[in-house]
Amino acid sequence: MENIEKQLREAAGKLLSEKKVDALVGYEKGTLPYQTAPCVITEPGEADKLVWNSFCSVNLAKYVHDIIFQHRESQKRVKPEDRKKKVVGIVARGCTTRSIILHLQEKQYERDEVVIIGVPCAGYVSNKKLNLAAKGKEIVECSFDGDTLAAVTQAGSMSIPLKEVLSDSCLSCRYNNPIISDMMIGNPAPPMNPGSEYVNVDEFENLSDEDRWKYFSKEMAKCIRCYACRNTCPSCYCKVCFVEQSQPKWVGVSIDESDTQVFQIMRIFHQVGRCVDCGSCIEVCPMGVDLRKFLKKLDKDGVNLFEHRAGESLDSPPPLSAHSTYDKEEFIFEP
């Protein structure tokens, strides 16, 4: 970890240095000590505060949209001949360069307007796990020694292998190594698990149809529409958000039951084809709402129906995008 993160400071230092980018988003040390958090660089300097280990959780490719689209947005009030593009760099890992291609591929800015370092993967850890494993005691220091994270609490030392905290949507991760970059760092990922990726969906269809719903009200009845998910989520950047409109109307700004289950549903759906697994949303969300277990049964949907894995290629646009004579049709006849 320790040559992947100076590289990454070389190799940012460079682009800014030689005007390559003209920020460059990446994670730097958090204010606890198993936390990471998203900061933009600007200056050669700045590179050295760049970190990259097993707390880097956050999805950055939310930050390379939104700063982007901050800039086009001032160049507005700029003369159309003196107006420039904004070149933002980004580390980025399997899932955050699989956001990328969904921003590229839904046009929201151009292939020259984004430098990716790609960074290997092998997980990063659950905040959430990690708490339970420290058995809600504070911890006062963390440290990776191998596939073991050794922690101290308030309680005293241990010893936590390292794949019993990692996020679910780690262990089974088919993309943990960048599918596009413009340079890489450090040496590919060994693969994880993804055989595993649809057993609790496989579970959940299993249920009848009144059990479902029951869970489904059960996890949302948990939401305070705190939007944190929304917020985090590199898919979601529409400038309003349906739940903020009120013309039309869609749904009110609640925590009325009916109210909160809309906003999820409708936000699930909006995820249809889109959906990189990157479990920001889940690592977020201040109440445990089991938002993956959905988001996974689309992307289940729309590996057997269309053939699709979100963000895996350039070539293959999401299916609500696209069409294709090839599509199966028997399920469109079912009732």
Second form
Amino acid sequence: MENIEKQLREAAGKLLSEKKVDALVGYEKGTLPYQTAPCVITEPGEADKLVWNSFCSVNLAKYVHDIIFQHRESQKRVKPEDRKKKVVGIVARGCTTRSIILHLQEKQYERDEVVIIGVPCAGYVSNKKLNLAAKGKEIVECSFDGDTLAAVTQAGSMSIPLKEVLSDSCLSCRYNNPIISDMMIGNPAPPMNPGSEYVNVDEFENLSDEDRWKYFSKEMAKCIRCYACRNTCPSCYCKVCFVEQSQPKWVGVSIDESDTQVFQIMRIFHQVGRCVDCGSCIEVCPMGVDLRKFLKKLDKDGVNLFEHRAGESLDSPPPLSAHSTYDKEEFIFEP
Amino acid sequence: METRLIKKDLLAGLIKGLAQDTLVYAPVQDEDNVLFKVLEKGMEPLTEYDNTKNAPKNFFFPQQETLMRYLKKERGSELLGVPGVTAEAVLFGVRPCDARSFVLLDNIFDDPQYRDPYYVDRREKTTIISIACTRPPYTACFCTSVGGHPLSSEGVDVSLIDLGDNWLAEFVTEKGEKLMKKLGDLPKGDEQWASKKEALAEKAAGAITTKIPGKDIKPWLDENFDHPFWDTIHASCLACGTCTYLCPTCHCFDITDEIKKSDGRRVRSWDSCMYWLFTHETSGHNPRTSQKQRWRQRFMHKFKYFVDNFDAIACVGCGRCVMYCPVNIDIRKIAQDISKL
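Structure of the form predicted together with the partner chain (previous: the form predicted on its own):
Complete assembly follows, chain above in first position.
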């Protein structure tokens, strides 16, 4: 891991000093023992603060999108002939590159506006699972020891097998190595267990309508409408989200059951063939809403109906953005 | 001040009893989270917990509140009245930091000139029982840096202090003493309590190791609205509302009319300075266009504007925003970094 970090810092410093990128998005050490923080660096000297470990959780592709779009906004005041592109570097694991592919397919930015430093990924620690493993106690010290996590809480120290606290998205990850990159760091990571990808969905599908709705309602009742899920999601990049539109107003602002459900259902449905299962929305949710079950169901439908997985290849556009005469249509005529 | 002893294992039952005929809001385990919720009949509250994820301000200042109802007619609308007065209630298990948030929020909602009837009504009818932090729960706690204390009874009617086998209950206010009568016969507390409390308080305060500069950075904030430092904190911010929605002192809101067919409700709901929509004007102009400006606003509101207006920092040091920020933007670090400038 240290070796990857060293190479990562060298590569990032080089990109910045050679002015191949104007800014670079990565992770830095956090102020809490079990977190890293996303960071944006612009000077070669800052490259030394980059880290790479299993606490690097949120998908950074959203930052690339935001930085480029903010830059374009500011370029509006510049004469067309003087306008410049802003090139953003990014530390990207498999799922991050899937998001970049999706951005490129959806024409959000050009390939030459992003420089991808690919890193192999062995999965990241889910805060929710870590909290459960620590029985709700605050973790005051935490370090990796091979495949285990040595944690100290106010109740004492404990050793947690890493596998037990890795995010569900990581455990069944199909693409833990970058799909596209401009440079690769480290050796390819060993495969995870994609065979178990839809286990939870299969179970959920077998429940009765009432039970499924009950579960959905229970999960949505936890939501406080902070929008952390939407804001971290690389696929949620609408300039103005429907939630914030008022003419017409699609959804009320309150946490009335129906308002929250409408917000979440509509966000989830906008992810058909677009969710890369990076798990960021689940990871950032302060209330622990189980969004993955519903997103994975759509993902499974995408695979079964269109043989498509979001961002798996630049040549395979999202099913709702493409048309084929062989597209399945039974679900329309015989739902 | 009256004091009483409550046997360790009897407390939860006493509160459960109160909930038989009174509205009780208390910490309960809700799947992975400890949350303040209405204690349904037969439910027992938690008495051993670190702190709740949601702040108890929610009880006085709920995320959404109907201010009035109206009937939309072909021409104009007819006022259907305002919601009735609330019932007597007990807010159990508040940590001293969160209890201080009520004192701070009173400045806003109980201002003699602009008295908020909804907030004040609940506040007046609610008896607050705190559980003092003899062992401060988190390393992210920093109440002592912003004017609080782990054993403080500021904003509290009844303060419960863990003495090992017993809870020592201090009945701080008249409201608290009234509640004492409802609790039945309880043995009196130790006569020498006051002197013993001092040692306990010192130990608890000593356990809070995180220190941040509180009012010390106010002079810098007064002078440095345009300082380049403000460019350094927001880059990773998701612009979500986690920090503001879990914060015990954040109190910004929006008022909207929610209409279903002809039934209209004027609703007050939480808003967050982290959202671009917060300052978006009808004309389309937005005076705060970047997350930098929004972050500066959040910090300045807590550490400068509130101090200007009410001579107190609008932060109680509970650590929620520190622990639950999805991208680890740490308000403690910001304050510490400013003090080094």
